[in-house]
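Form predicted alone, single chain, as structure tokens, below.
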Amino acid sequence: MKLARRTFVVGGAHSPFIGKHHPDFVWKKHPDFGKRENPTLQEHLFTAARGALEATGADDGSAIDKAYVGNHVGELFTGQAHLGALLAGAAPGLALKPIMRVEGACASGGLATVCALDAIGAGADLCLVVGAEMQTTVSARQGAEYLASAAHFATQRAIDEFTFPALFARRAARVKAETDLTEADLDRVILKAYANGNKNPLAHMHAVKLDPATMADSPRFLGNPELQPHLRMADCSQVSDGGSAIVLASEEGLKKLGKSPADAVELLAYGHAAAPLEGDPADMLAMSTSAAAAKSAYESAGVGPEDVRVAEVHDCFSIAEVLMYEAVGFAERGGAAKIIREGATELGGRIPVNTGGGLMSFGHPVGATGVKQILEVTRQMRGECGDYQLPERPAVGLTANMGGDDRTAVVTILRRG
């Protein structure tokens, strides 16, 4: 969708994404187990929000016109719902502001951003968007039950104890059977994610290095015997806690913060699409909903895939990243293996994707992901990514945030000033 008013990402902040295998995350085998607690959902939410306000000069939040929280199932993992009102306590100036929670499965952060863009188009000048999730409070099996709510629960929950891994194993099986994509190609996608995350101090898996020689040993944990061979632990995104926040501004909003368009990154357009939740995807070999959102975003922005120089795409599983390459036009249908083998999506390639590690290594606190993606592209455009900064600051970037088995999708196009 073309925006009614020019809109800019002024800046933002992440809380560290943590979970099992992160050195600061306390679990039963950690030396600090029983001595200290992990940050709460509220703490991740507040850390990201306060960091974004400070980073952009929005100070105590009083200049913010509206705020939105992206979150999927806070009430299940933590018992805490009503997150709009929770965010109102993050800074004194946010009290009594119009704030609301937005839910769209793993696309919750992208949808919260869409709400803020629409609000600015309708007259708001400054909007705060925060995404946060805490998912480490229960066992992996119980968490899988909660996250299965993003599928059509009545008809898809029984596919496997781990519903979403099974749904994407189903896609992987079909893609490998009907194209030239191999498990070695998926290995390269995974190894790229971890190599990038090793350079990113905020990444959940920052300290974890993968050995290419042992990829085949990664556990294949699905109970469904037909799907079990097609997905490994290494193919999966992380069960993470974390938060991300951005401040969006109109041109007038930039003036209120004492900034100009040259100080910010312009968000040119977005695409938003949703497909019926019930039933199998119309095309198992394609992310058709994400492709529709990408088409809308490109047309509204007046750019094409060939213009994009950095991207954050939804890699909840390695096969999802592969299909996203095709959905957003970086490869033709069935052609993702070619660009993987060329190294096109690596840090030194022609179209670097998920430069900070993506969901597989940076982490996947569900509600935060869509917001994190936009902030990461913004940081690359500003040269703020440290060890994983691209040699040349990209001029055009893309984010693709997906919910469920490609049932909700938000794609944004950004341009450096």
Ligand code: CAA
The other form holds:
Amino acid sequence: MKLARRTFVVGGAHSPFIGKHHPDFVWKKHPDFGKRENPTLQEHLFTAARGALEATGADDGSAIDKAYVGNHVGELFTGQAHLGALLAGAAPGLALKPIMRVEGACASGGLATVCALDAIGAGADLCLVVGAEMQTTVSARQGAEYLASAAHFATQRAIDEFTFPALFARRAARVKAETDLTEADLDRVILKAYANGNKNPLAHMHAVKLDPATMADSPRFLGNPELQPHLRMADCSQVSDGGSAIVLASEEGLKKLGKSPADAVELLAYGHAAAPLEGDPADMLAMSTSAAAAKSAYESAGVGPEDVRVAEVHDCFSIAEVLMYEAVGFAERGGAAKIIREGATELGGRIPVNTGGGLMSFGHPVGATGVKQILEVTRQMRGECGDYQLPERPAVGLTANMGGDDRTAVVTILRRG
Ligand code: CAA
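How about the form predicted in complex with the ligand, since we already have the form predicted alone?
Below is the entire complex, every chain and molecule, led by the chain shown above.
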């Protein structure tokens, strides 16, 4: 979609992403077990929202015209729904503002951003977008049932108790069988994610070092015997709690905050596509919905994949990152292995992807992810990424957020101010 008015990312904030394997995360084997609690969904939502308001000079929120919350299944993991009204309590100036929650599985954050972009096109000057999810309230196995609501539950839940890992194991099996992609290529994508996360203090897996020599030993935990060989724990994104928030502004909105376009990152265009939820993907070897969203975003922005210098793509599993390289045009169909072997998507490469660790290492608090991606590209463009900052601040960036097995996709294109 071409935007009706120029729109800018003014700034934002993340709450620290947390879950099992994070040193601060309290679980039954943690020394603080019984002494303190992990942050709640409300705390992640409020921390991110307040951080974004403070970082952009929007302070108590009274300048915000509209706000949107991206969240997938808050009511299942925490009992809490009605998150638009919850957010109204994050800052005094947000009370009585028009705020709503938006749901689109793991693309909820991307969709919340789309709503804000449309609102700015329709006349709003300042929008707050917050994504948040809490998933550590239950075991990973129970959580897998809740997350299976992002698939066609009636027909796909039974593929495995870990429904989504199994759906992507199925893709990995087909891609490995029908292209030259190998498990060693997937290892390189995973090792990149963890190496980047090791440089990012906000990453869920910041403290976890992966040993290249032991990748093959990572547990193959699926119960489905046909799919079990094709997915390891190391291939998976994390069960994370977290929140991310951004403030979007029109040119008038920037003025209200005392800022100019040079202070911000311009969001040039977005693409949004949805494919029927029921049934197998149209093409098991491609992310066709994400590709459609990317095509629309590029055409509207007037840029192409060759212009992109940094990207955040949806790596819910290592195979998803690989297929995303092709969906957004960084590689041709079947050509992702080549760019992986060249190191093109690593921090020192031609198109660094998921520089803070992606969903596999930075973490995947589902509803937050699409918002987090936009903030990460913004931070790279502004030189705010600390140890994982790219040496040259990228001029053009892309985000690709996906829900279900590639059934809802949101792609954005950003340009440095
Ligand atoms: N050997 C064999 N099996 C083992 C094992 C070992 N050493 N260790 C564990 N397992 C098995 C066990 O069966 C265990 O389950 P139970 O304890 O219930 O029997 C299972 O693996 C999981 O083990 P843990 O609970 O100890 O693992 P964990 O808490 O560290 O979680 C994970 C690991 C299961 C991979 C978890 O991180 C996970 O589920 N990740 C994926 C999250 C996900 O699917 N997110 C959504 C992505 S899809 C998307 O983005 C689109 C959308 O719209 C949803």
